[in-house]
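Below, in structure tokens: the form predicted on its own, a single chain.
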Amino acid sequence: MATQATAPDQAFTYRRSPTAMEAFDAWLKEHGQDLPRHTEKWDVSRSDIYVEDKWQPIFAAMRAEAPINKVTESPYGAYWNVSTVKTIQHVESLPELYSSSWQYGGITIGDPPPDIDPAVLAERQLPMFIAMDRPEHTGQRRTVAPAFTPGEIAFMEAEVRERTAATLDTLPFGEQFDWVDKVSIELTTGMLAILFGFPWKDRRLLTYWSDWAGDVELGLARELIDVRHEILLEMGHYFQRLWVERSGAEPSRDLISMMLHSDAMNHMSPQEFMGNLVLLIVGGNDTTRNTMSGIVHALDQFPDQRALFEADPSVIPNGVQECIRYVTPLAHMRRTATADADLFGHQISKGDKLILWYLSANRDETVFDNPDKLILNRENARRHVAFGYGIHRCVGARLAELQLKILLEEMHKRRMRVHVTGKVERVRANFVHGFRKLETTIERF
């Protein structure tokens, strides 16, 4: 148990290289004829069209012609695809016919491997509450949501607002950089690290394992399912570290501390343990992150909201929601049906798997005037279902919203106009949806 463990050996050391995108890369380069094809039309698992900024005419078909079909055959085995705000919401309210538990394969639309060991795979489960169906979805969920409330929000204000512009501060006029690296990743681990009282020489590993843990498509190298266990593990052996250290402490503000003094999460099993740092970890380190990047790429993408920006900056708050809408950090996430069902004239049944394109439904054409378009002034920006719909939504979605406002309106106050010049890499992958790399100039406006 987690709560069991002894200290674990503090002069371990943690690996830092390669990045996930660097081992992923190089295996491409080596084994990239080996990939399994994908060869149906609505096939929209593959990650080409997203790393190449192309699954938009792809998704605009399907929600015309078929906004719910299904996948016989892909790398990730048969699914479904559900591609509109209305069929996503309802899949969505019925929580227990759609299953989120890991117990069904969880949330995203890879599986283990066939032929994995069962002990093994057993070991590598790492259960996390939005993972979970009720109740244990709902005690887990209700020990970190006290870091969330408007009251706890209200309180990280000054920092994130000191920390935004102390960073904005440090960046160069005229001279061409990575926004990812100075600015994205920077403010959201940042973040990250104060949320977990994490010590700050180490921040950058957050990052680190977010990427190794969020990368779906590492399941489709053997040799990199086992390399991203490993690197888990260390994840595991660092925060055990601090869970150790704050067991004989008063109960703080930090979310370590909250799992350490809740019923519900103070027994959880080291991999439950590790499931659910992965799942705060990555939920609010690549989400916040994409679309920090996402958003300066979007305005450059269109002058007519930069100008709008740049004139009124009342704006920011609804477009904070437009943005989020617009990049859709998240691609999809994935149900399981526990019994069969009729889903608008289809037939599911009991074990089929559900893919929920969030990023679809977010330029669905029957909620959303112009949905290609970023319009920061949207009457219904805050329709989007990227943080999700129903018992599932995003716990943290408030502190991603006052991340990115802040981000916005120190911005503006620094009359801060961001071009992109160089390299644009987007993330390979057909869960995560971002940037990796965003080379940009910035001038004032």
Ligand code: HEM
The other form holds:
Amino acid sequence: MATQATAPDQAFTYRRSPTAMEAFDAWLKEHGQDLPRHTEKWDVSRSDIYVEDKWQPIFAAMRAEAPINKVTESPYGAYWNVSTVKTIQHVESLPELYSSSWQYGGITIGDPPPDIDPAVLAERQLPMFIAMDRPEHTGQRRTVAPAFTPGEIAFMEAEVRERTAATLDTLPFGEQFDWVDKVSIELTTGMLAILFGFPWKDRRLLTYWSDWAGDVELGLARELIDVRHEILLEMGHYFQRLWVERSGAEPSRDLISMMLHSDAMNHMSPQEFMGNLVLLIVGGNDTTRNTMSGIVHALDQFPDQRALFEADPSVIPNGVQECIRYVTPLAHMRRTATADADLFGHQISKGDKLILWYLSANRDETVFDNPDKLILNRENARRHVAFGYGIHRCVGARLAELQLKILLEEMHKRRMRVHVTGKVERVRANFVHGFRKLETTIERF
Ligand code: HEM
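Moving from the form predicted on its own, what structure would you give for the form predicted together with ligand HEM?
Next comes the full complex, and the chain you just saw is listed first.
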């Protein structure tokens, strides 16, 4: 049973550097030239197109010429590109045929290193329900879903608003600062700390761990895979402490306590419990963080939309959906075919890897008029697929929407106009889509 954890050593020291990106940058400098090349026209796994923000015309051409196509060789092996709303929703509506299971390779384009011992791989595997199929997926999703009901979200609203207001009130007007660090990371880790009842002073560890856990490109660097494993063990150690504390206490409203005291917990191994915690941290971290950065960047790029936001805050709820569409903080999810199949005339073989490019589908011109433009009152903004579709659709969507809505409302109350005035650095990745740095200056409108 899952609740039989023993208390780990309290004096343990958790590392806080280097960040995953620093480690990968250093590794690339030394080994970049040894990586397999991207040689094929539609190989959109190359991260330069995301870090340099030049993916838009490539995907537009793909949607027009070959919305489903096969890349036969890439650093991630062969894979199918699936690039429109209709084709992605079709794949996601057949979860038995197109599996999310870690046993076939999971939910990102990266595969485990071919030279890894299967026993070591199985031992390192953190089972998460995002990378499981039915029926296991259903049972485990149910353990966390109660934390995201409308009632629970409403309960969190006051605290999220208070923290957001306090963070915005620390920002200097008229002075340049990094929005990613001072606002996006601060608010996202703060929200996760509230959700888990995580010790406030250590909340930046959540960002540190999440970055290591979620960096797909890191999988290209063999040595860093081992470092990642060590760091995830440290995270497990920390959560085990919280687990021991909470399992001996009265049930409370935080997610760890909720999971520990749920019926499904009796059927979950300690590894599964830990895996699902990691999933919630990674799921809630980069995504919301990058949307918070993407929103201010987009409002600065589209002054007419900023003027609309300033003149009429009633556009905020729909505007949040539009910003999520426009930013699309997770570029893709992956599925693996469990049998031969016909996909809109393409012959998919059992074992084939399909990459569902949400980033492209959210620019699908057959669904969204003028898709490269931010339009806060776009009528069908809600049709975006940034949260996925079907049985795995994001469980934290309501919480993310709440946070983003509150951020925009509190910015509006303070009459904050944010200008991008300095460095803009994007994430070098084909999975997480967002900003590493965004230097901004605020004035009052
Ligand atoms: C703008 C913010 C967010 C975006 C764009 C986003 C996006 C996604 C996507 C694309 C998926 C996979 C869907 C699929 O395979 O069909 C997903 C699943 C998930 N997300 Fe989010 N997410 C966001 C925020 C959050 C937050 C705040 C949390 C929790 C704190 C969270 C937790 C999860 C979990 C647990 C899953 C797995 C669901 C399942 O497999 O059933 N996400 N999210």
